[in-house]
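One chain follows as structure tokens, the form predicted on its own.
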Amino acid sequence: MKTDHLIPLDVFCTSNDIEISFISSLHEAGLIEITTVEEAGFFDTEQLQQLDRYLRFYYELNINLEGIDAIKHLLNRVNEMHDQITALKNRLRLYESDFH
């Protein structure tokens, strides 16, 4: 298998001084997917922007991985109704430049 684009887990957390349990705590929660190579953990570098954020949220604002999954869902519904909103703000236009 490829691994150019997985970051290596015990790479990532001696690099940025993490405990490597702490993101198998993320992804038995299911908020982040680690890949097996020869025994070995990866994640993918899409996960990266992500994955910081739940660094971010633990460590520096202390909230539990329960907080973290809480958060991750209401930011999902956020961007959901923003493209929802632009949908609508796109046929709305429609609309309106029928009556010009």
The other form holds:
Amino acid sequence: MKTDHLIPLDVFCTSNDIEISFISSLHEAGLIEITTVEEAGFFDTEQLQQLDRYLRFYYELNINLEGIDAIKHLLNRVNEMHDQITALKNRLRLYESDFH
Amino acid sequence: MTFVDYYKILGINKSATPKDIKNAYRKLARKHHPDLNPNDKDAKKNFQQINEANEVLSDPEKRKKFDQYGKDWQHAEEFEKQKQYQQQSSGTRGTRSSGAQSGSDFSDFFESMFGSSTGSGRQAKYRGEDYNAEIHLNLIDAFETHQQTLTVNGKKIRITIPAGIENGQIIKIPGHGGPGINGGPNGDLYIEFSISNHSILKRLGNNLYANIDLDIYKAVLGGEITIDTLNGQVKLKVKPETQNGSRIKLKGKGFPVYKNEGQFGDLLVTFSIRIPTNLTDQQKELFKQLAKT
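Moving from the form predicted on its own, what structure would you give for the form predicted in complex with its partner chain?
After this comes the whole thing, all chains and molecules, with the earlier chain placed first.
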């Protein structure tokens, strides 16, 4: 199995000075995906930004896992609504000049 | 350069304990953190101020200096020179203690009072700040895949803008944001596209819309017209007895589908029938005859 796009959990935890149990908790809460290759845990590089964000929530803002989970859902909704607003603005542009 | 009251920013008084400062910082950080306020430039600015206030007030040495000089911060320069001399003599080198994604920008007041890289925290790695930029294109630019060169923080980067990019769409250029701190990864660059409308053609998704004026004679009798599209002129047959406001669809003559080469939306043409003006007596008579039939 190719592991180019995977970051070893232990390396990430050591370099960021965080406990591996925290990452496991995120995984158990369904907040990140962990891939196991030959008994070693990895996560995809695409999740790095998301994981970085969760670490900031937890360590800097003192938000617990339940809070992070709620924030994740709310941010997804914010993003969806942002996309809807953009689509509606673009639709509005279609008619705007007709009234000027 | 104006004085920045860090106590006021955190909403605490001068007798606040370290615990009070920590609580006030966390409460405000949770409210203004850029991660919790996507696409909000004000929140980012506020968070930078809160972070800066915390940077100063949570560090006993910096807090002491801030309390000592306060509004007379200009006098701190002498203090700073002396301190720098002491640091150079002993060979120490400070690092920024906090920063995370967006705490790397400090006010002029802070830089003047504490220098640009003072601090005493652990050497943690932090991801660089994400940058946001806006690119303005016209509809013709967005019609074709093309390259543009941007200057970000003094560095030139060449990006490919795929045909069919949408107004308001944001693309991410990984690693082209602010530099990481203490060896952390660089932030990302987010580019938002603002696409201006065309004078005749309007776009909604992959479809283009055009209002075409049609003279009454061609609308009644039918004929052929030529219309301008974004990739050349198109001849169009007009059916006899075409009504005002009627719409026809030209398949595949619309906008390119984003990242789907060779696929295009449709062009929808709406006819606006022009009523002739300044009619001659003879023309008026002919219309009267038509009206009687």
